[in-house]
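The data below hold one chain only, encoded as structure tokens and taken in the form predicted alone.
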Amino acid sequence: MTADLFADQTPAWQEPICPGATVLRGLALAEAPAILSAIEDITRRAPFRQMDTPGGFRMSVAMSNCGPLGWVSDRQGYRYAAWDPATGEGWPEMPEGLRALARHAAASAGFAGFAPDACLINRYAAGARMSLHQDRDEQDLRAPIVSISLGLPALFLFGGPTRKDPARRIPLTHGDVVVWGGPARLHFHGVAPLKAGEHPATGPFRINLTLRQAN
């Protein structure tokens, strides 16, 4: 993956969710093999693990990170850290091609100048889910979120600025990218329990990469 690959690349189609949020269907499809290969390298150094919430519950999603900062959760709270608490070492470097894809996706959705410094890698097995939440641990909430889906299909839940707002159920498949920012930046979102299946690229898993400008 190199930055020049995205010069003329456009989404297969762009599907608005609400002002500030859109799905870029198939945008990451061509780069998926390189991304998955990079994830194998990253998770050899920073293995997937199920983190604990501040309340003491174990997350159903297994996680890793790459980039200068990584998102972590434990009894001390949610936060970004420059090192992996499991190893005490810095997170693996974010591949430049992945960074370029995220910048391209953000610009395609109307958010030029995105400079991600954190990439949370989530691995969903059958039954894993992500409850409705806001991404608000970042210092600058003006930057968007870029979320890349690979592997098994999932139902992405995208609500409003309060937890009580109804959430749309948006099917996501291999290669889809969701971008949200601006008026939608603090909308609640999550993932419905993953249905069992087998994907030729990821086996029994869904892989989700969420890129953020954390610092």
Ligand code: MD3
Second form
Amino acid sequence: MTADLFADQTPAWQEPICPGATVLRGLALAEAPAILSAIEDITRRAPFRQMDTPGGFRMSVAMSNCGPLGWVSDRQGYRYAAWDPATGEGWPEMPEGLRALARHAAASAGFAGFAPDACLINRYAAGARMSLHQDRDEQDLRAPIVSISLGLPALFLFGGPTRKDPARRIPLTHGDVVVWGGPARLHFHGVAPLKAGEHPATGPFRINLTLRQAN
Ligand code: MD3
Ligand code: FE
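The form predicted together with this ligand, contrasted with the form predicted alone above:
After this comes the whole thing, all chains and molecules, with the earlier chain placed first.
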């Protein structure tokens, strides 16, 4: 008998973090050049900008969006909007390859039928960070969020359901994809200040895309 030794194991490139959260190491590596060139087109039409928080702070991360909806923040609050407040135009289209990659990643992590309508594009320069927060601006919290990391490495901080839960530090590097859903969907998370560096694909930046089902 030749039992499949690996039949009920997760492949090595899939790292479960906790129920609902899985790192898919390097899943976006092959598509990274196409994604980065799409981001250049997108951000010519919807330029990276540092948004203001409702509390009056300017975010250190620069952001843009593609897809039918985009995440925006200003003194009025956080929300998804169909128009870029900086230009009054609709957000650029979500590239089909990006949508398909996110759908495939979600399915690999156990979330079939993922249909993102929003893609937030975060750009970190040296020192930029994201403090611990929850993502709760989306209508249906049963849908996961798929994140794609490109360029300089970062330490991702992954906490629990309350702000005081200890945060694990998870290194995310060029090409890593993470799927966050189910019981992990409302966990607190953030990104430690980016270390200065130079990456062949992105120069002095880290780029993170989060694909979401916002509506
Ligand atoms: C865990 N972005 O844009 S992506 C964000 O690297 C955000 O730019 C980070 O947090 C970044 O909101 C982290 C990973 C991520 C995204 C959503 C999550 C982790 C998550 C939702 C729930 C739990
Ligand atoms: Fe988040």
